[in-house]
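The chain below stands alone and is given in structure tokens; this is the form predicted alone.
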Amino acid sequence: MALTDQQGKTPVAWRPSLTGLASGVGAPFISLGFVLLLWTLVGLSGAIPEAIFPAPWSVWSATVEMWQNGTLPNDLKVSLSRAAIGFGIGASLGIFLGLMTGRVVVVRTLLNPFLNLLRPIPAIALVPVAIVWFGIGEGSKYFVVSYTVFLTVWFNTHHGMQYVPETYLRAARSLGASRFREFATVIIPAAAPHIFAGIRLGVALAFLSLIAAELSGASSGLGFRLQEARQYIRTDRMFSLLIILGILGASFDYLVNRLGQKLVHWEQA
């Protein structure tokens, strides 16, 4: 197809700009679709056993199966109560602490080393001890999803507190702005995208505590789910498992980096 300029003299090909379809929100259907076929083309070839590497249409069957005998529904509804909740307090608790240590140097003094100290040690390691404390109800579940959570929340608004620009302090202190206003419209604001940018990694942290905690010591929820594939050998059901903790990761991510930009809309200017 051509088309013609201003003038209807000059012809000018049509030609759909792929740079711009890969930069836009094509991209992401561009990148699984050169996968899924990828996956199909080694499927087809049967180079790799079905038993080791299935193909896309044993996955659907697959979660097919475990939608239909309710499995499936059943796991997704428990696993997001607990990332939901363990997300919600650990959130919360990582916040609060973070904006008390960013500005408070008592507060600083008393709790940054320890925190600290906890940060390298991952969730998993902490699954025994949750069990110990908590038995194998929810509460076990909560405390770890929550622990992490916490931890990288805190530290990015801790960070973001601590480094919020001098000048912006001197301006607000400048024009007369009490304590708690250069706190609460001056102090927060800038060091919003921080925040916003530990909420967004912990929901991704959520997911992974979660199937940690899930993989011992539950008797439903998608780790769960996992375990129990891995023991039958069914390996069709823990890709189907693996896709559907990916889609709901980053679909969250997705929702929380739109929620930043529009709540932290200065930051985009």
Second form
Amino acid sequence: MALTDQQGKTPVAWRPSLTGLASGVGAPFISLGFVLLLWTLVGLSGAIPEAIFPAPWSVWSATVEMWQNGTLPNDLKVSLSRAAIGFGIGASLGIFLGLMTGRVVVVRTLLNPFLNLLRPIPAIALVPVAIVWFGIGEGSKYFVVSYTVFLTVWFNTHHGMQYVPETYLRAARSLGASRFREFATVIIPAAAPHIFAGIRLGVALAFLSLIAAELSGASSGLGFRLQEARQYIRTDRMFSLLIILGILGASFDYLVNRLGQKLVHWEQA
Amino acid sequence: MADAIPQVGRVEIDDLVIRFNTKQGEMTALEKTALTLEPGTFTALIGPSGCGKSTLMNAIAGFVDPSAGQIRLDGQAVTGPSKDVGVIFQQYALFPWFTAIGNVRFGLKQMGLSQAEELERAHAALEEVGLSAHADKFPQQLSGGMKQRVAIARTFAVGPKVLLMDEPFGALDAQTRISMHSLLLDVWQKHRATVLFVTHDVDEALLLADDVRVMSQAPGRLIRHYSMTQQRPRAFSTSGPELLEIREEILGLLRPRETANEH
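Given the form predicted alone above, I would also like to look at the protein as it appears in the form predicted in complex with its partner chain.
Expanding to the full complex; the earlier chain stays at the top.
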């Protein structure tokens, strides 16, 4: 997750000293290159046993090995599709219900206290229940991921709906807008920056909760492979999988952020 | 000009009282007020901050319900916002996700026009306020004066009978304000809606309005009425000494009475 922050905000302060390379998209790679260099030096020095802290080249060969024996491509496919499906279900439900609790008093009264009570429950704590209900197959993964994503997206959407400026509604109504037009072209766009913040968080949480679900009670996927590597004490594989998770998370966060900036173009802080 | 004055847009305010429930209990924002705005007239409402002039405006707009009394537009009680009563806000209230022309089209969408007709009318409205060249810009790309011109175009495009303006030029610099005054008078003379213009700037009120109404400090009530007969465009240098006399009088009325509550 630490990768995410560096990817999102290019450190402007670096520019004077490392002009050129540090500008724009290149900046995170300087930092990564520096860490890789340190890591290589530690590996070359042999100060820490390989089984505890593998060197970069060992992690690389473990990655190649997992790719060639077919487990990595399959795990990627399985995990990504679980995350995508879970996210899709959770985010759409979250947006829909957030719009409802944001504007419909009856729905808000019935659901908000209950949903707020659910929010502090960690996703990992749901895994045992999910396994009892849906088994160790796909169902339990979809459930855990979509549940986690749903709560975050719902909360942010609901929050955004609360802060639609009253002036926008007054302007819309005194221009004769129907309730539907007001909802679709004023309230939703006004709440869109918050909805997008929720979606961005939801993407991060989708991975987090998916790995939590796969670590205990799965027979494929990146989380399962991590767990399996522990049993064989293959730290090189663990490192490889962790790095892959980092890269995936950062890339998705970057993409979602870019998409958000396009769609919510008027809200540039 | 006289034959252009329409017979619609009469606002009648009968013994209107507005109270709000606050944490400190009930608070009267507007004391019993009676006022009639004749069709096609331009009334300025002036008073100290917090005197209830915006409350009165919000009630006419249908944003706030009367606690007592009634507001009628052409004989019909006002029960909520409608496109018959246009509102110009101090903070423009343009939708930042629409371009200038998108904002104007927003109001036209409810009128069942064809796409071509809607676009044509939106362009005509922007033309009227001199913003044709900026039709495709987003509000955040426009200056404050330009934003308010878009808002004026957007509101006039739907053909309101009454136009309420809540300190519309309060956020603009003096130079922009002067050009907005002549623009507003031009557009208003073309459309002839009944205007109620809320301001705390005495000069602005005297230069623009047919009628100047002065409100007291909170809880507000109307305390003075001036009928302005000077030709427009007016200026303090050319419109006769009377304008300056009225200005002094109003400034005297608005001056807070520091000693009133001391004992």
